[in-house]
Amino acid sequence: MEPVIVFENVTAGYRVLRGFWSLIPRVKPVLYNLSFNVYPGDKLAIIGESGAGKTTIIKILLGLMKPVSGRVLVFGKDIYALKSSERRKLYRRIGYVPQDPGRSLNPKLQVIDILAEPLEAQGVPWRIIEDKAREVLGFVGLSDKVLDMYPDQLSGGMQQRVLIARALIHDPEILILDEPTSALDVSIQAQIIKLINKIYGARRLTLILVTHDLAVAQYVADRGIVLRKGVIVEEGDLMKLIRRPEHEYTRLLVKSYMFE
């Protein structure tokens, strides 16, 4: 089976100046020689604390940050070797749920317009967009009434469902979720986890969960990558990582949660 995503010896970082008066930038690495594959139908969790490099992986995957070295293949294509028009077509096959719905939803747009954005960019007729919006809202557990509402009229849990609906409206093959429960109350977290598992069961897409929370990961993912300071310290079957962690950092993560 061919992987849908390949990270091959990827090093990436952010440009900084050498000194206060210098105009010569250098790169401060955040990821170091990172390699991993994601296969069709995977439920993969990328786990690590703040500063581990999780956000940088997402930026690279979404074409927002070119690595300093290495290759990133998505659906067999080197995304940073593609023309921008070809890259846009490729990203129609990916759905992305950003962190913190309160900051990710445009407060000036009604939900119908928020959901319409991915399809409008593809030139889909409005009548089809409206039908798809109603369909996907129902799937994530929201009524049609939400279409005419603004984000500040919705609860945090409803906002998160709108973000998920927007990521699903164009029927992606890969769904990337960035800390999808971190801004929510515990009771709402359980509902969103249940919804994520419903999405996977119904659509059988490839799921990538990015999280600092090992407890959330165990309810969603089958496979895990443990990231620390830009390096993969351990990867494999998630329950094996939890029950028999080999790396000291993974053991510390496990100890911080109450696993049986």
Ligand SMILES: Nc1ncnc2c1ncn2[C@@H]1O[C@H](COP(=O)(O)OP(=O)(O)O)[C@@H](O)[C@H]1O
Given for the second form:
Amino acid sequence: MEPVIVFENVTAGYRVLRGFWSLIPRVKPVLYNLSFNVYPGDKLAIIGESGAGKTTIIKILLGLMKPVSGRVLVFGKDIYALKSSERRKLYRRIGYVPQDPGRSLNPKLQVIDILAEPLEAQGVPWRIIEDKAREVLGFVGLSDKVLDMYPDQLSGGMQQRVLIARALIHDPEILILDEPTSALDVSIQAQIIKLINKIYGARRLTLILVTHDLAVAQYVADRGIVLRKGVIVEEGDLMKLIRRPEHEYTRLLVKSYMFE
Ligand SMILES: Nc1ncnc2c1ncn2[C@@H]1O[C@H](COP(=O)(O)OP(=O)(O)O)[C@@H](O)[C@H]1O
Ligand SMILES: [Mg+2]
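Having seen the form predicted alone, could you now give me the structure of the form predicted together with the named molecule?
Full complex below, order starting with the chain above.
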């Protein structure tokens, strides 16, 4: 089976200016020589502590941040070698739920307009957008009443559901969720985990879950990549990673998870 995503020796980082007189930006790496594949139908968790580089991986994956070296293939295409029009077309096949629901929603837009955005960008007629919005909202467990509300009228859990609905409205083949439960209370976390599992069961897509929480990873994913300070320390079947971790760092993660 052909992978839907390939990272090949990817090194990436952020620009820093060394000394205020220096005009030559330097890149301080935060990801070192990463290689991994994601296959159709995978339920993959990218696990690591805050600052490990998880969100940076997602930015690279979404075509938002060019690596210093290495190659990134999405649906077989080298995304940083593509024309921007082709890249946009490619990203219609991906749904993305950003970290931090509160700050990711435009407070000036009603939910209907938030949901409409991805389809409007594709020129879908408004009548169809409205139908789609109702359908996907019901699917994530929200009523039509939410359509004309603004984000600050919604609870954290409802905001997260709206973001998930927006990521699903164009029927993506890959769904990427960045820390989907981290900003939520524990009882709401369980509901969102249930929803993610329902989505996977109903839509048969490829799921990439980014989390610092081994428990969340275990409830959702079956394969794991353990990231530590920009390096993959271990990768494989999640049950095996938890029961028989090979790397010292994974062992520490599992230990702190068990004694939480
Ligand atoms: N815009 C940025 N400019 C400079 N450094 C950044 C930026 N975003 C993230 N970093 C740094 O890159 C590293 C990885 O960050 P990130 O990918 O957000 O980690 P995670 O999502 O695992 O918490 C951290 O050391 C962080 O401080
Ligand atoms: Mg992050």
